[in-house]
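As a starting point, one isolated chain is supplied in structure tokens, in the form predicted alone.
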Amino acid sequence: MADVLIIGAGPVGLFMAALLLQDGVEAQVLEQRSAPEPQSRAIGIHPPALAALAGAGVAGDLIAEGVQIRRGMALAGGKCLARMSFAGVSDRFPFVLSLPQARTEAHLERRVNELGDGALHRGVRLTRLSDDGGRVSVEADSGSGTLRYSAPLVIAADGVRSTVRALQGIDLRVKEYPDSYLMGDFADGTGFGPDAALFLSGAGIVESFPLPGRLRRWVVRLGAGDATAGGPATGGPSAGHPSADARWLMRCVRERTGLDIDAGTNSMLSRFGVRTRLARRMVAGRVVMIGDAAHEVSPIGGQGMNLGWLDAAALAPIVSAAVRGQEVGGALKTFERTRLRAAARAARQAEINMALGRPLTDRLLALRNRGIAGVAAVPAVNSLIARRFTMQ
């Protein structure tokens, strides 16, 4: 028995739990993974999310460990076309924080354990969910038997392959994109320091972001031939061979940017495609979906994890009020409407980000680069774009 059951102990589920526990709500978190995921994955934390995380008492620790990206640069042909400062996007957090998701989750899990010892249950896989209109009953497989839980409210933060969403039969609006990317983390020998860099190449964009520990993430937009799993014979990355992929990424970065990275320092490598999936609703009876369970958007721009945190921050006071016996039907409808609208807006921004990085002919590349330089030279427009890129 609990006030609230949270399904999923990723960054969004843990943050949701921390917000509720510190407000006196008895929350239990069910997570099917027996241990945290060690990979770096998402790295960017935007100013609105930092403000929300500060409300859960974790922003200070995250900032102390992360890298503060206060400026971005757009480069082409060895020249800097534009610079964008984040100084004006927030009085409190005038930067994007770069920190591997594994470390972010570690800080959030520590906070949850401080607030509610025993609130997090790992190795528990949801198998059944039943909402009778008064309470939600949940069955889960622990590996050694079936566990049963019951709560007035369930919050699903169980990711893009949400079991809760599937059990509830909630439809998705899906849009597939032709874009695909290869990203990897390597030792940083660029001299860019804490700056982010976008290389506008005709063959496709290359993005580069600093990480703690003198590391740097590289993200390469793959071309049509690169997306096949052909390996060195076709010039593209080879599926299932990380060392070959790291060497391919190294060569691609050199060709498109003129910079060298050391493939032997690779610590993470991942290839991903792009799609948008928006749930048609986030509230179904006594079940609420947040984060990737409700909306999956392109990783380009780093909005997904931040969107989930802002979902949680908007939902937490509604849940606390409901637990205290207040009527929250209207508030939940407003929550659903505004957060679905925010997800759709983020998806549109991701489309713009992807379009910026697609391969172009020399003529179109020159036109695009002149346009970017011209727009960036107008302070008011530069500031507006900076705010859009930081989810303000």
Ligand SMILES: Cc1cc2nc3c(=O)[nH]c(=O)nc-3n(C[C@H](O)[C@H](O)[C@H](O)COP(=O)(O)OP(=O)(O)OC[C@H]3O[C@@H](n4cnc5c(N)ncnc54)[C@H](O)[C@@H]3O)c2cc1C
Contents of the next structure:
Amino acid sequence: MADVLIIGAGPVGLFMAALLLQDGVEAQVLEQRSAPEPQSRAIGIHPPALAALAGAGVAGDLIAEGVQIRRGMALAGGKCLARMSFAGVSDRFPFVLSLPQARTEAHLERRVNELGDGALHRGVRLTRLSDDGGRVSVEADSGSGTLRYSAPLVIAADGVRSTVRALQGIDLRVKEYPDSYLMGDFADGTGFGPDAALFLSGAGIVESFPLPGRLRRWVVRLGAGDATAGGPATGGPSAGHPSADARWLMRCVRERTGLDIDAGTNSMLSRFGVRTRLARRMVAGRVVMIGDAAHEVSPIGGQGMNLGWLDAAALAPIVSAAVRGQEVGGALKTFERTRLRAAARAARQAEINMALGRPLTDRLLALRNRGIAGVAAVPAVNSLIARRFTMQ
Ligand SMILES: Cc1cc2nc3c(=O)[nH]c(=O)nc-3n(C[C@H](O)[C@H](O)[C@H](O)COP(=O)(O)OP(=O)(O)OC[C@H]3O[C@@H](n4cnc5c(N)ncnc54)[C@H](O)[C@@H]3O)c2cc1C
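Starting from the form predicted alone shown above, please give the structure in the form predicted in complex with the ligand.
Starting with the chain above, the whole complex follows.
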């Protein structure tokens, strides 16, 4: 028995739990994994998300551990085409914070445990759910038997393959893209410091972001002929020959940027394809979907996790009001409309980012790069792009 059951202790479910527990709501979180996920996916935390995280008392710890990216640059042929500063995007957080997702989740989990000792139940996988209009009953597999829970409200933050979404029969709008990427973390020998760099190469974009511990993440857009390079399955961690992939990534970075990375320092490697999956609804009776369960957007642009946190920040006061007995039907409708719109906007932004990174012939590349340099040289346009990029 709880006021609210949250399904999934990824970054979004944990943040949702912290917000509710802090407001005195009895929230319980069910998570199928028995231990935290060590794999690093998201690294970028944008200013609006930092403001929301500050409200749950975690932004300070994240900022203390992360790297503050205050500038980005676009390079081609060894020259800097454009620079972008994030100084004007926010008074409080004029930067994008870079921190591996596993570390972010560790801080959020610590905060949840501080606020509600015993609120997080690991090794518990939701398998069934029924909403009788007054309460939602949930069955979950604990590995040693079936557990039963019941609450007036369920919040599903159970990720892209959401069981809750499937059980509720919620349709998705799905769009597949031809793009795929290989990313890896290496020791940083670039001298770029905390700056982000985009290399606009004809063979496909290379993105490079600072990480804590003097590391750097490299993301390369794979071309058609690169599809067999390395061999790991799309969408997951590198399962095949990680060192061969790291060497491939190193050669690719050298060919496209002229920079050397040391394959021997590789600490993470993952290949991923991209798609958009937007749920047609986020609210179904007494069940609300947030985060990737409601909207998967391409990681190129780095907004997925941030989008989910902003869902949670928008939903928390509505849930608190409902628990206090207030009527929240209208507020939930507004929540659903505005958050679905925000997801569609993030998906469009990611589409633009992916289009800019696709392979081009020399002639088209020269034209496009001149266009980017020209547009970025206009201060008003430059600051508008900086704001869009940082979800303002
Ligand atoms: C390569 C890559 C790079 C990315 N980079 C960025 C970035 O820089 N910035 C950004 O904002 N986003 C980025 N993203 C997206 C980001 O990782 C996701 O948007 C984020 O993880 C979504 O969080 P979530 O909590 O909604 O879902 P998840 O992180 O998927 O968490 C869902 C949780 O629910 C649990 N669960 C699932 N089913 C059940 C069940 N039946 N019962 C109990 N528990 C269950 C899972 O075990 C999991 O712990 C990236 C994604 C990828 C793949």
